[in-house]
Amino acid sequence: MPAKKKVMVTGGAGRIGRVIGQVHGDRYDITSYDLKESPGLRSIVGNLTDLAALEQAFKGQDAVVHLAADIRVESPWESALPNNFIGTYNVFEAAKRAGVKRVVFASSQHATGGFYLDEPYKSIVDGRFKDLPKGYEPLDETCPIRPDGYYGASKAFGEALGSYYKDYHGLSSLHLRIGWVITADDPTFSPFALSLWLSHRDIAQIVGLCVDAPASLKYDIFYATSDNKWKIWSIEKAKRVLGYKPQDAAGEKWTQKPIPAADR
């Protein structure tokens, strides 16, 4: 039998975190990094702003997914620098002098956010179906980059850093621009939570593809989402480079309701 991969996971006691650990745990020999230990993940206790910390963490790992940030879309400025900004920045660097040969990085749909201003987009947003036109085309990786935030401006940031790292120090690097995790696995309490909901089985696989994406798939980015009715998001490009198979799909009926607490 081949030796398991290892792979560290920064971010590991948080919600992707988890079910990453939960469906891959045997699969791999998974590390989480993060500020509190992971159950059932040897886990080691740290800050991203630590590089030297992060350093020796990443020796001898074959992969780092990195999934560690602020993740509040309205994550203030004096937050979103050092855990972020400076920890993207570190978890690169750290990785590069470890000799890790993939970064996974969980980039966002936030960081082209700002097209839910503009229809035909918003009418998904806001669940007024009805006024959308026929054949209207999802958006694509082609789109510039336009975020909704710090938050989403950290993630196109990362986007970029990965492919520095990949064109002048060889670090191989595959961005997901995940669309919404939920806590629950049920995105039926808004219509945006139906368009971009990413079930957990799906994260779990798209995570893996990454991890074992050939090593001539040195840099990319792929919006990820399940494969629901109402897209926003084209995940026609992670289909076919990746040969991600959406087991999952939201509907179009919700029941309007307060974001869940744990999602927030």
The other form holds:
There are 2 protein chains.
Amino acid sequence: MPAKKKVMVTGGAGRIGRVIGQVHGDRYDITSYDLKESPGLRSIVGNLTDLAALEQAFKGQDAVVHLAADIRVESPWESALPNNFIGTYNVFEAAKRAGVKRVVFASSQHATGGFYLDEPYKSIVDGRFKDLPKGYEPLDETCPIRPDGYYGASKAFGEALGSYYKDYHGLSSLHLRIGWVITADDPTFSPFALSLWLSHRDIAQIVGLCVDAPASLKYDIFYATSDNKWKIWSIEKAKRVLGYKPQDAAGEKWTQKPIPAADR
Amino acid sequence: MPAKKKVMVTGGAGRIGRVIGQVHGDRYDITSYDLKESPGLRSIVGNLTDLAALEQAFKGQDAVVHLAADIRVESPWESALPNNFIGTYNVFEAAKRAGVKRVVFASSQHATGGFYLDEPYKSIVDGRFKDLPKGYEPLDETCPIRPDGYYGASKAFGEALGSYYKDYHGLSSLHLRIGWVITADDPTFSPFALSLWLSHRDIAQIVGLCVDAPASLKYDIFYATSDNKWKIWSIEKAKRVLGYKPQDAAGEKWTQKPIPAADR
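Would you mind generating the form predicted in complex with another copy of the chain now that we have the form predicted alone?
Okay, now the whole complex, with that chain kicking things off.
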């Protein structure tokens, strides 16, 4: 049996990190790098702003899955700057210095979240349609960068940095514009959640596909949601290039409730 | 006679800022914001890292032309972070707080400079062709972000921030992916310079077109070079949308010399 791949998950104690640990804990040799211990995972407690600690932690790893960030869509600049911008630079630089071959970067649909201001996307996420408009096509990865905050801008920044480290430092970097991973794995509390939902097993699947993608796949960006009816973002590229086969699909019925406390 | 527009030029003492001051000094009421005084311009001496000073300086201005940066293509992260990333955030945030309606951002072709690694662009900038390859088309603004360093990444970041401030704070922001403005205005020292050249009168023209563009033009990105034979980047969009009419065009003859000291 070949040795398990060593996978470092930054943010391993967070919402998505815990799912990755639960689903892939037997398949990969996972270590969490986070501000706190991740239950059930080997854990290194440290800060993203500590480049030397990251470099040390990344040595010998086959892949780094970079999830850690201030994940609030409305992160103020003062927090996005150290946690998302500097932290992301530190992760790529540490991966380069430590000789890691593959980075999987948790980007976000918020890198292009400005499109929610436009029709028909606005009415879709507001739940104003009974059915999809005639001829409707979801947006794909060719749409321009259009962040809806510093958080979204930091995700676009991570995609740009990944391209630089791919072109000039031989790193392979794959970027998932993640929809919405919900703690209770239930998107029926709002039309926006129905549109953006990425189920626990679907995020685990697509992250695994990125970890295991051939080394020849040097760089790419993929929208990542489940196969939801009301999707804004096309998942065809992830299916075609990564072989993503979403197992879940949000339907069209919701009961408007507040965002669950764990997901705010 | 209507009052002259008040235009704040960050980096007014720099290579491009001095050209803007010389060409447009009578047409606009220009103030320079730079680390040093700009000869012949009203000058505020200050640092881009000082948000409060920027806000104060921007009050009452009709437009801000943001040129100031560490302009080295190979800027180390430690310098790009304060001067280009934080500095650019501060400029947009100060413009918003001061009620400035229009920002003109000096982006750069280095936001997509990774394409110089690919053919036929590599051979063009290396001067290996006698004529343009058959069917050759320059790249346009639909090509993906692909920076060749932290400098280029900081320019892509400024474009993303401009989009955010346009969508959510009512700013109009126009972004010029500037080619190469050369102190002696002579690009004949290398094939790369022949390809990228943006002459003094052409940079002055296109910056003026951005300052004066109608308020309805909320956001856009334009490659900006002179009408050079060996161009990598299409200037058709700038012609079409801004009415840019380049007056200069680099030909095909060069004598290989070192980059002029003033332009390193």
